[in-house]
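Here we start with a single chain on its own, the form predicted alone, put down as structure tokens.
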Amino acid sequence: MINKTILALIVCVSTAYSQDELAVKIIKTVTEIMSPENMKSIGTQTITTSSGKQRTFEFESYTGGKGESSLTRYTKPASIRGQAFLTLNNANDIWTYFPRTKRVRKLASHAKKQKVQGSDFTYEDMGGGDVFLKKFIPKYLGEENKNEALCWKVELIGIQEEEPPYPRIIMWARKSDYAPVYLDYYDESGFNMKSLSLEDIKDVEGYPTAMKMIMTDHKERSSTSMETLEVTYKWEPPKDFFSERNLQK
């Protein structure tokens, strides 16, 4: 006869290897709708400062290899337009683009936490990939109601080895469709830096795509919203697409 203290355990140990499974699940399936092979997106980016003010550049972007190429250029206002930015390597390189000097300059690899045009994400976050299964270890905390949505609540460890962009990371995915609705961004003193939602999600070619994301940082007291005016999945990047040549364009 299995002692109960010794069956209790048993069942604790698996219950918590079945929460493993279901979080790394999870983190797959979000990876996967949130990594097209390709897309091309036309969006206007609303920078709102501490003291109210506001700024509104729009630009077009494109992805490429799931992620791991990008690049994006400002067309509006008329005192920016033409600047542009390229990833590779999921942002592990990141070259720019300033028409006033025509030159292409590639950035310190620090540089992948700065803030992209002044707005509140980094150039970091504009990146793409499997980074949350590459850099952090998931962990199940349950069903919530999140942004009207029940949703998967998932925790996202930092491996310190593979250089994660944040220590820790909350995540709410809707169960319906595993869309992501929400996510908490954690610094190294365990402070709630930066918040994103994800807003008024619609299908498009058979992706579920928010066509508004507001990040928020909460010690500057700023907020940037993004909002989609145009995307497709079926582009194709023409041969050297994502190069620095192409970034003068």
Given for the second form:
Amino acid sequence: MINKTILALIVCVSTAYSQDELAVKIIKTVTEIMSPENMKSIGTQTITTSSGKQRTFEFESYTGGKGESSLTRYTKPASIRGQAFLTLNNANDIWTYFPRTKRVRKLASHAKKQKVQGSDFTYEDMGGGDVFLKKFIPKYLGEENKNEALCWKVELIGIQEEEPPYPRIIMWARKSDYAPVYLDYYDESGFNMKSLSLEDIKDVEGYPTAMKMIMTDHKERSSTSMETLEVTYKWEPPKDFFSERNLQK
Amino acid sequence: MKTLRILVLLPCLIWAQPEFFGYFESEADVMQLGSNRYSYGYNKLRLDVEARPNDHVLIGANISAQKYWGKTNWNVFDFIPGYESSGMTMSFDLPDTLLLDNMYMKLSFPILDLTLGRQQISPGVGYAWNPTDIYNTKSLMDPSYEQTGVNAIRALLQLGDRSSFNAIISTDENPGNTIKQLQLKSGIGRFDVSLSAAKFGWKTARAYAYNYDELDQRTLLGGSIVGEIAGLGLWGEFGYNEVDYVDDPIFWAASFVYPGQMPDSFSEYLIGVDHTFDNSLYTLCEYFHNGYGVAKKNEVFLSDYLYTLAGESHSLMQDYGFLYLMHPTFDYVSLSTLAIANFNDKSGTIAPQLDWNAFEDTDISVQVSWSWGTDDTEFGIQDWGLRLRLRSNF
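May I ask for the structure of the form predicted together with the partner chain now, the form predicted alone having been displayed?
Entire complex below, previous chain first.
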């Protein structure tokens, strides 16, 4: 009887251990495929408000250092043409540029949670890098079908000291290639405040790439769709590309 | 110089298949000053042209056409406490303008940007005031409005990801007014730090009072810092200035009867803080000290007002506060309020504003302002104002 109990305990512990290992492995692989060394893309961003009004922006975007640095510049509409923002250190440092005044403003960390151009994406959401690995503890929740694919389901619990962008995230990543297809973001009270759906995933130069991302804000009942029109990972940033100087070009 | 610039840049612009964009802006204002009510406004068309013949060259230009309506002839004394009912007149007109505002060429080399021509230069990190900005005059009621260009040669040398060195030489018809400015900028941890030095001809309050054409020389040593502490955005900007007065016997004699101050040096500094709360309310607060301003209400002379209205000084008096609150309240509608306080004469203005992005590229804004303070103060002389502005970008 005692032997059986010990055996069950060992099985339980080793299963939990292997599940934790699996969760870490999933998040490591997701981070790897979501963080190519460099990227250059052109896309559109369509914001749909709770009342159904829509605004569409066009932008060009560049990332470097596996998402550690990024530069996004709006090209349309005319009212925001040339407005740009630069993020360094995984969006811990943000600068914005306003072409009308020719001024660059450095934003404090509270601004990371601000909406980019009134969209449902925050500056922090736009930052990449290894945020999931550094600021969260992953927990394996099983397998589940999501966005028409069999997925790993992983819970990411924020590490308080690391100041995670959200206290808790649940992520679904395809079993076939570890491409994330859906993320639920929760606030401190456990409310599912936002969801990100990654759709039309295509293989671009060896990286599974979501050509369409829809962020839905469940509290404000608005959504923002980001569509990728052109993308390449073979782009090499010139020296000092991610700089205030280039932000103003 | 202007003709040469047009001759060189215009063919380049046409050859490089330029992009055209800009905006139309229409503004209507009502202002109550004592027993007088004025209505006025303008219609403005700004056309920007930008061409990139290749990755290393940017040519930019813009034309601004502005037509005023309503009251276009003003008496300066209407805005000066104690003189508004004096019957004295110093009138100025707001003429319709067709202005080639900016016209410049920017050449980009691997670590160097060279910009030549009439260009917008906006140094400093402050929102409402900039002690290191010696090129522009900001409107406190709309500090983020675009500035006009200055004729300059500007070289920006990139010294790494977050460091750069800037050299500017700006000239106009008067060679004595040449501005020479150097600026070093770098990132230290989570802070951006800059140091700047400038030397330029400057019309001091004394020269202005006596309508003296010769410019005194001013040396500015300044800098700025911007970063965050405990989650709050924090910035500071300062300028230490030394004035080298013109050594002219006539002027020297006149100085004995000049009632205002003639400091050999003075400082200006600004401290600012901002924060966005969880409910999306954005708050910005700045304090500004201008050592060249007048310290006490009873020491403000007519010449000080005229000098400040001419845009030669960053402020009339020494100590000011600025508060800005903004909340994106509804879809494409934001409500904001700005408040300006003159701590020396205890006057100020508060101005709530509604901004509505009515259609894509079309904005409507309404601003109402009320002033406080006694009638003999900087802001107290005004009672209230109303501004309606429409802007459509193309």
